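Given next, in structure tokens, is a single chain: the form predicted alone.
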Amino acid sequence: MASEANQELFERHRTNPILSAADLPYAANSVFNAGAALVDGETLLLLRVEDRSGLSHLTVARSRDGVRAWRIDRSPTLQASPATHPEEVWGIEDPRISYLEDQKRWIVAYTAYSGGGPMVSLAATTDFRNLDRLGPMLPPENKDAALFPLRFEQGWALIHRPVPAMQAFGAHIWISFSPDLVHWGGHRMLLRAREGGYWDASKIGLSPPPLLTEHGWLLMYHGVRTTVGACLYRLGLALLDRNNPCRVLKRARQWAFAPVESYERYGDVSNVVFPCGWTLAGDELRLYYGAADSSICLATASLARVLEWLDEHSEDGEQVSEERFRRI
């Protein structure tokens, strides 16, 4: 039996993987990186499905218990439409779902893969049967985006991850604001990738959408460590101020979740755990993650314990300031 010090913060479900391409009602290469939400008493996953051409689309799956007996749409729910949306010429990927209570609708932030690189697009829905595109929000190269579910004093807030032309600069998490979900400004860096030998050096990006807790907005993000053999994707945690999402309160120095099991270590892209969605029921936090870009898996944790762990392992956050911008 593992010692308490070596116990995982998130516990993997015993039936992992819970979804693979074999579960789909049509032929595909793989299914992974699903958005997640609780809708009408059920768990809804918006799956990223890679077809056998190599391009991706989005398909809805529903389950009463969020683990098994998935009811999956018979055909793609949202497919790329390059004729009307040329920014989707190479497919659509990695959806993240936020519910806007005052608008009574869901907003899906997804990656539209344009000929000029990935870019952030939004779609809106009330039923996940019809999704209305709001169009691209930010130019390429940009991805790993999610909308906060409520409006702040500065406007609607979007987390995203632009990639600079100067790759040596690194890839960091940014936040931007909008009065109308169309025009975006107030761009500022939110979390900077660490430097040197850290697990999250050089390249980081948002994983699930921010989750509101009594202590602030919980963020899970992925960090990419480039090794001699390949890239290694792990997951870290941070906490933002409830009223000012630009203010970082805490950030753990070590990762919270990493590829360990064979289904996470070996696949189309090995050594990857990559969640785009999580759900919360009471104190149970359910993390739905892509494993090795080949399947969807589930891990669970106590939200109270996650916040406690973050407090135990964090360094002090800092508000994004002009001094930090001068480092750019």
Given for the second form:
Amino acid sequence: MASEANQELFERHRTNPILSAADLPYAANSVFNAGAALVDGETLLLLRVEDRSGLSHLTVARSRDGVRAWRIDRSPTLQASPATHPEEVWGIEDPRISYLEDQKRWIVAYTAYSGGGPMVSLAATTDFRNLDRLGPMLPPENKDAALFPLRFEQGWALIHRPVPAMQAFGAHIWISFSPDLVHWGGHRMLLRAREGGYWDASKIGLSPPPLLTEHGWLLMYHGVRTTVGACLYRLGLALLDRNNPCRVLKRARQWAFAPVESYERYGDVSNVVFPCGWTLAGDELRLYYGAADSSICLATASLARVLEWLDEHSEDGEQVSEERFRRI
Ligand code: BMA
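Next up, the form predicted together with ligand BMA, please; the one we just looked at was the form predicted alone.
Okay, now the whole complex, with that chain kicking things off.
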């Protein structure tokens, strides 16, 4: 039996993977990295589906219990449209969904795979049947974006991950603001990839959209460790100030979730856990993650325990904030 110290914060669902390409009503290579939302009392996943040309599109799946009996759209819900949106020439990927109470609509932030590299695009919807593109928001190379669901003093806020020309600088998580969801400015680095031997050295990116809790905004991010063998994608946690999302209050030193099971260890891209969505039912946090770029899995945790864990494993928030600006 695992000792208490080794007990996992998140518990994997016993029927994992909960969705794979065989569950789709049409032929595809893989299904992974889904956005998640609670819509009309059901769990809705916006699946990233990779077709057999290698390019991805997005398809809606709905389920009453968020685990089984998925009703999946018969054909792609949002397909890349290079004729009208040239930035989508190599497909669309990794959707993150935020509900804007003020506007009574959902905004999906997704990766538009352009000829110049990944870009951040937004689309709006009220029903997940019709999605209206708001267009590309940030130039390449940039991805791992999600919108905060409410407006701050500085405007709407978007988290994203640009890759700088100076690659030795590392790829870090940034935040930008907008008065209208279209024009973005006030760019600041939010969370720095660590250095050296750390699990999240050199490259990090947001995973699901920020979640408002009684302690502040909970962030889950992926850290990429490059080894001689392969890349390892693991997940970490941080907390931002409720009113000023530029203020990092906490950040755990160690990862909170990592590839362990065979469906996470082996696949099209091995050793990857990659969530783009989570939902909250009471205190139960449900994390929907892509496993090894091949299937979709579910892991759950008590939100109260997650916040407690972050407290126990956190670095001093002020130190995190200062470190961020030291070498920009
Ligand atoms: C990242 C993203 C994800 C993918 C991961 C592992 O850069 O593109 O879509 O799951 O790599 O391949």
